[in-house]
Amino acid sequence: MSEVFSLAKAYEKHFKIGAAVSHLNIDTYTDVLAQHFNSVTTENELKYDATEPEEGKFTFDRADTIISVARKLGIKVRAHAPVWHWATGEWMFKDGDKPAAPELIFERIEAHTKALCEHCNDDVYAWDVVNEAIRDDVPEDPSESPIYRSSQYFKLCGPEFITAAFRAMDKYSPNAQLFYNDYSECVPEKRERIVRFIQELREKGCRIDGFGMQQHHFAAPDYDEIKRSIEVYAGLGLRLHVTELDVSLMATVNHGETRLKPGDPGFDEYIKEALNPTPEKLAKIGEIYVKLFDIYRSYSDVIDCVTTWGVADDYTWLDGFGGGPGIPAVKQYPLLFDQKHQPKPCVAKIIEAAL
């Protein structure tokens, strides 16, 4: 074992080691993303929605408490997602009383990216220029697109929106890598519409110089459709991040491909188990993570950079996230770092097989 009880150290020869953090938090972690990390990525604090909430009024007090903390730990940001359906102001997709027209809206979006960039690019190494644009399943209705998202943006831009996002970016911060970012990639129907897309978008002379998987584990994993994953989108010339990796605690206990929701059998069951989270379960989840940097430290030839997508047990948007009425809240434990942000047995296994 290295002197130096370092993820960010053992890994320096494979890649970074991230962590998303939020403004409301991240002065509580600056000793364990000190120890451990060498990357942080903004969790909600560069979306649009927190950056321009009305036309114009930009705001980035809550993104410079988290560039300001990396700036003194002398760590680079990953800025993610400023378009991202889920996080754009209603503005964006209105003129007056009408659907705001395609040309003003790929206006907004550069006049957007261009503050951002101005702002913040001398802390910023890579980009999630665009957020979940790719739809999950196949459309019901025939005059869906089979690609992409029916979002607003798709809605009233089709795919140029996306197009436009790129451009801006590479305009305003030619110097950082520009990502597109996505979850359930590992889906072989959901990888094969992410692959189309990004070839459409090379065609159209964006530059795209790598692809975020998110990594977001409600199941067990199925480590052979990851290794293929990877395989397939280094295979397009793409640099390769993980970009939002958790293990929840439904993925000790849900051995389906998919996660669980209210109403789906076995999703009882899974709130039963999750109630009571047993050292064999947590245990589970150490266990996982290990095969998973297995597999990541074997393709560091193409993967840059693995990011958890929060940095300690304390804090996790898991905690709130595919419950609902009258269903108990149920703790995950879906980190590397315990809540009292001590580093989980998982850890030092994922240290040892990197030296």
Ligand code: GLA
Given for the second form:
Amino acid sequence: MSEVFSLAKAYEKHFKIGAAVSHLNIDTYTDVLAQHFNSVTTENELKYDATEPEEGKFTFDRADTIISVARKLGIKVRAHAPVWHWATGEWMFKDGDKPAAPELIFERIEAHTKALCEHCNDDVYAWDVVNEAIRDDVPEDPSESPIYRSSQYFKLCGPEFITAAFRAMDKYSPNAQLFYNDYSECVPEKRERIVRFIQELREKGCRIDGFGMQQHHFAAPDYDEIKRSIEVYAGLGLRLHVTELDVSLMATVNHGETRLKPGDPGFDEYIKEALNPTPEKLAKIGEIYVKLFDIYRSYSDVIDCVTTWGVADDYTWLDGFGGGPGIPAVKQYPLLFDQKHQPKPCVAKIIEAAL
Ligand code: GLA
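Other form of same protein, the form predicted in complex with this ligand, not the form predicted alone:
Starting with the chain above, the whole complex follows.
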């Protein structure tokens, strides 16, 4: 057993250890954050709907709750996901009764970015400037972009909303690292789209310093594909952060590429399995974590931060995920700390492996 039982200390020579936190309950996690983490990500507090619910009316109370805890802990914040197709008020996309013109949206993005940065710059070391703008699949409708998600932003502006977001963030936050963040980032087809998009963004002269690999595991991880993806993204000259790591119970029973959805073959069996969190499945989650950290460590020359999406199993977005009409919500155990904020057995293994 190591002398200092701390993930952050054990990983100091490799990368930062982060957790996404919520203003709703960060105060319940201060001890575990102080002992094991040296980065925090705002879960929802810096998204548009939290900071500019109405055009020009800015509120930072929720973000400030997190920033003040981070200050007390002496750590900096990964600021998450202002420009995203969710969590954005309809005002962004409207001009009175009409759809907003691209120029108006770019102006709004710039004004928002300026306000965010003026408020947060002292405490933020990295921004997820744009989140999830790349599509998951080949469009059925050939008039849709083969690369970009058909979001309201894209439909109104094309890919230029992304350019506007990166340009504004570069202007108002010249010292923070700027990231693009996405999920299913290790699925080869989506990876190719992300790579094409990043190349295009660079050709337009935008500063992008890093790529955020979300690493939500809904299926047994394909470790080779994860390694390949790290190499591909790092090969673009980007720094990498693992930004939203968690391991769903589904990852212990599903060997597909990604999460099954209602109607997919095998979905009923998958939910049945997920409703039965046997000790074997919980141990398997720990084994998956150990293997993932082995991989991340072996790429610590390009990975600067590994963040779990939550701190401990008492509060995880996955508990409410997957449920729906006729589908039970499944309690999940996807993090490194249990519901009482105690480290799971895999934490000691992950620490030992780093020393
Ligand atoms: C995505 C987003 C996050 C968060 C999670 C679910 O991965 O990037 O901001 O909303 O979904 O909580």
